[in-house]
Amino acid sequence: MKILTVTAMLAASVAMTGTALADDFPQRPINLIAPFNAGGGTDLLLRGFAPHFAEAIGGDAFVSNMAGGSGTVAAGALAGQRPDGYQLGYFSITVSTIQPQIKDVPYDVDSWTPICSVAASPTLLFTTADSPYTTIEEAVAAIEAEPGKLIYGSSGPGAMTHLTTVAGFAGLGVLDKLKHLPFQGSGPAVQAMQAGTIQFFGDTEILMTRGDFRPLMVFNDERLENYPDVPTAAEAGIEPPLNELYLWGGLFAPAGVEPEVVAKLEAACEAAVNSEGFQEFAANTATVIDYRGAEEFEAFFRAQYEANGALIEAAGL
């Protein structure tokens, strides 16, 4: 009787504990990570978000960039950390559902407890403003007239800009007659693009509109509003599961995070993504903004990592 008094006691110290500690939260800034190095769509998103996301939690935050390994380096770093929601990552579809089940990671599909999810954007193949090719097309033509000469690039194999110029390049029948290079992030493939290195590169709006590109197809059941003469990619007579491509992303922590702090930090980023600064930042970047909350999200995040099966075995990775 004694024993089940005292056990009972500890019971209770400890969810007083944890009730007093999510009271105070947060006590230090916040690390959210952007798996992927400054300049790339990721990156651009998270710091357009930062300001907002640290007033509406009422404390700091501050965006690190951990690159590499298509996104896993951050990932595998932050499945390690201890989950007292002062290390989130920003992770996309890729990062969470696909590089785990390609890749030997130190994650899978149990390692998080997902915060909130924040946008969710279709991707773009594109070229250079000023490259010979202004349509599909006359890109197609270009690549079966001098197999292996074009190249496309990518942010790391397995990242959705990989699996966006796979699908549509796959899906016209002519990926064996280009040549990938991988970088690491968008914003180096961009520069190498912008320098004649690469031809072709494949992200969402935000990321295309920093440069001087020119849109050849969009991976989305419709035309883009800003780009009403560019054709999907299923126009351009690609089948799916090819057709369709949404670069989703959202806050995930280490599992095990306290429900109290995940609260917090759902409230919070839904301050954020409704606030007045963030709407603007989105209107201005063709950021589709995708909210979801704690519980949705995983139940969302789970059904992906499921069905993004059938996506891996189109693009032979």
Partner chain sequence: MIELLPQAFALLLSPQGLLVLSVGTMLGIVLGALPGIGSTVAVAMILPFTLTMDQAPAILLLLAIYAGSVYGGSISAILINTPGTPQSAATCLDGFPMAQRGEAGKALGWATIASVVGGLTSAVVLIFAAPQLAAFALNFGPIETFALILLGLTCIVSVSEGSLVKGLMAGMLGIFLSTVGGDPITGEARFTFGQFQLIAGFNLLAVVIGVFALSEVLIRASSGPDSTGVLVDFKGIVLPRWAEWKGRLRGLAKSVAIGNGVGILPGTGAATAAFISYAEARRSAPTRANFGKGEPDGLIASESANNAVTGGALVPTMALGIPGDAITAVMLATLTLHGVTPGIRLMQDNPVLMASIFAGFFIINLMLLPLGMLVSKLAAPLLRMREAYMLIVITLLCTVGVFFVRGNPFDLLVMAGAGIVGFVLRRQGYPMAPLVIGMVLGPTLELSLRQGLIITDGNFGAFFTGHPIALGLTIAAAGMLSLPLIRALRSKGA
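Starting from the form predicted on its own above, please write out the structure of the form predicted together with its partner chain.
Only a single chain is listed, so you will not see partners or other molecules.
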């Protein structure tokens, strides 16, 4: 009897997925995949986003984690899945545009249907508050005075923290006069900076404010509100495409989702991003909200994929 019921339920659910039409999407809960461990920045953002997204789409949404390989394990698993809109990944700039160009992963720029972007924070290059360099010019002079002595850190090779310093110092032509010391995550790297092991690090504003650090330049199109005296990278003399760098992230579905379903997901994403609850969450976590619709996000994503190629080349990855 029991077996019969289970079989019937299975059959029913199979039939349901088979006949899922765009009109009555969603019929099942939507799986939002965080490509990192639970508790990390991406995971937290997605968990803050999920309830508002679920409400906006008029169904259920749950967050699942699939960590490994700097996010590529999850992205590799999602690429090539059935593009029915029930599985979405929240991928950052590194997972979607950097990793596929430096690692042999089973996905590339054409593997996705971009749905929407959610957040984007500009990155900064910084040093310790008691360091002898008060400006980027002084830092560059010190680097040139003693080539091979000063060290910049990162949270891992190919991570955003790595690319930020690479963009800065490659743009100023002194990258090969510095040593690179990768750490396992931002925490240990920031500790090493406090201890004086490394002199330079690059990350978002929120991370920088956690330590006693002094910003040298910001990879934004204009100066930051909180640091009106800190020059933008362009002002410091860095040419495009290395002068702007944003830690952005958004929702991706496997390539080939029906336009009607994309439209529904996109609308729900917009409503969720603009919801009061998510805005409050973003304010608490210093998340810089940056919504883009599907079409705009796809163009942005493809442009970034191209531009970051230059960065990867500069980093020697």
